[in-house]
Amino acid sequence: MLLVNKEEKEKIAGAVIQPFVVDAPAVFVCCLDRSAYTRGLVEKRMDELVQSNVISEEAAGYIYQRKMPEQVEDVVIPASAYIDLGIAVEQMVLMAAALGLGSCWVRLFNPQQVHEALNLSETIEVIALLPVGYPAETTPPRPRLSRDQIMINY
C-alpha cells in the first residue's frame, strides 16, 4: 500500500474518472510487487517463517519444490495474491468505518497512468485506489439480502 500526498494526488488526477478520489484527504494506492514471487524472495520468506516457528521445515520443503520463476520478468502473479490484497484492502475499509471515516474501492482508473505518475518500480502492479475521508453526507444503508436468501442449508 502506498499513501499518496497532495502533490502525488494531483499527478494521478488525470488517471481517475471520479473526482472524489483526488478530493479525499487520503488516497491509498493498492499494489502488488512481482519481485515478491521470485524463487529467491519466496525462499527467504519461508526461511524466516521456519526460524520463527510459524511453519515447519517440512511445510517449507513443499513450497521449495514448487516451480517459481527466478527472474521478475517471468513472474505471473498468482490469483491468491489478488485475494490477499483484497483482504488487506477490505480490512482497511473496515478500520476506516470503525473510525467514522468513509472509503470507496476504486477500480475504474488507468493503472498505467498512476504507475507512471508516481514513478513506481517496474515490478509494481497498481490494482486499486482507496480514497479515505470523512463523508460529505450520510446515506442510508443499502438494502441487504436476508440470511435465508444467501445461505444454503444442506
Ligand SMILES: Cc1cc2nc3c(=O)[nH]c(=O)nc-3n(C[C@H](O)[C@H](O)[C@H](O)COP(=O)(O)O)c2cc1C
Given for the second form:
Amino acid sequence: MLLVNKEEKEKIAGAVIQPFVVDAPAVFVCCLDRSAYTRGLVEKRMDELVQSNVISEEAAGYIYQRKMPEQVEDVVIPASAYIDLGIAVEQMVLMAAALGLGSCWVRLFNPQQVHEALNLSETIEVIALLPVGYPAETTPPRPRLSRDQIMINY
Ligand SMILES: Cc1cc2nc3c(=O)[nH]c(=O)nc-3n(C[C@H](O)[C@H](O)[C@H](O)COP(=O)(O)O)c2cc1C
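Would you mind generating the form predicted in complex with the ligand now that we have the form predicted on its own?
Let us now look at the entire complex, which starts with that chain.
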C-alpha cells in the first residue's frame, strides 16, 4: 500500500475519472508486488509462519516442494494474491469506518498511468485506489438484496 502525498496526488489526477478520488486528503494506491511470489520471498514468509507457530514445518515443507518461480519475470500472480489484496483493502475500509472516516474502493481509473506517474518499480502492479477522508455528507444506505436473493439453500 502506498500513501500518496499532495504532490503525488496531482500526478495521478489525470488517471482518475471521478474528481473526489484526488480531492480526498489521503489516497492509498493498493498494489501487488510480483517479487513477493518468487521462491526466495515465499520461503522467507513460510519460515516466519513456522517460527510463529502458524503452520507446521511439514506444511511449510509441502510448499517448499512446489514449483515456484525463481525470477520475477516468470511470476504468474496466483488468484489467491488478488483475494489477499481484497482482504487487506477491505480491512482498511473497515478501520477507516471505525475511525469515523469515509473511504471508497476505486477501480475506475487507469492503473498504467498511475504506475508511470509515481515511477513505480516494474514488479509492482497497481490494482485499486482507496481515497480516505472525513465524509462531506451522510447518505442514506442503498437498497440491499434480501437474504433469499443472495443465498441458495441445498
Ligand atoms: C472492486 C470495487 C471497485 C469499485 N470501484 C469504484 C469506482 O471506481 N468508483 C466508485 O465510485 N465506487 C467504486 N466502488 C464502490 C462501490 O460503488 C460501492 O460504493 C461500495 O462497494 C460500497 O457499497 P454500497 O454502496 O453498496 O454500500 C467499487 C467497489 C468495489 C468493491
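The shown structure was predicted, so the numbers you read here are calculated from the model rather than taken from an experiment. Just so we're on the same page, rigid core means the largest C-alpha set that superposes within 1.5 Å between forms. Residue numbers count along the first chain shown, from 1.
Peer 1: With a threshold of 2 Å on the C-alpha, tell me if Glu7 counts as moved between these two forms once the core is superposed.
Peer 2: No, because once the rigid core is superposed, the C-alpha of Glu7 moves less than 2 Å between these two forms.
Peer 1: Taking the rigid core as the superposition reference, indicate whether the CA of Leu145 shifts 2 angstroms or more between these two forms.
Peer 2: Yes, the C-alpha position differs by at least 2 Å between these two forms.
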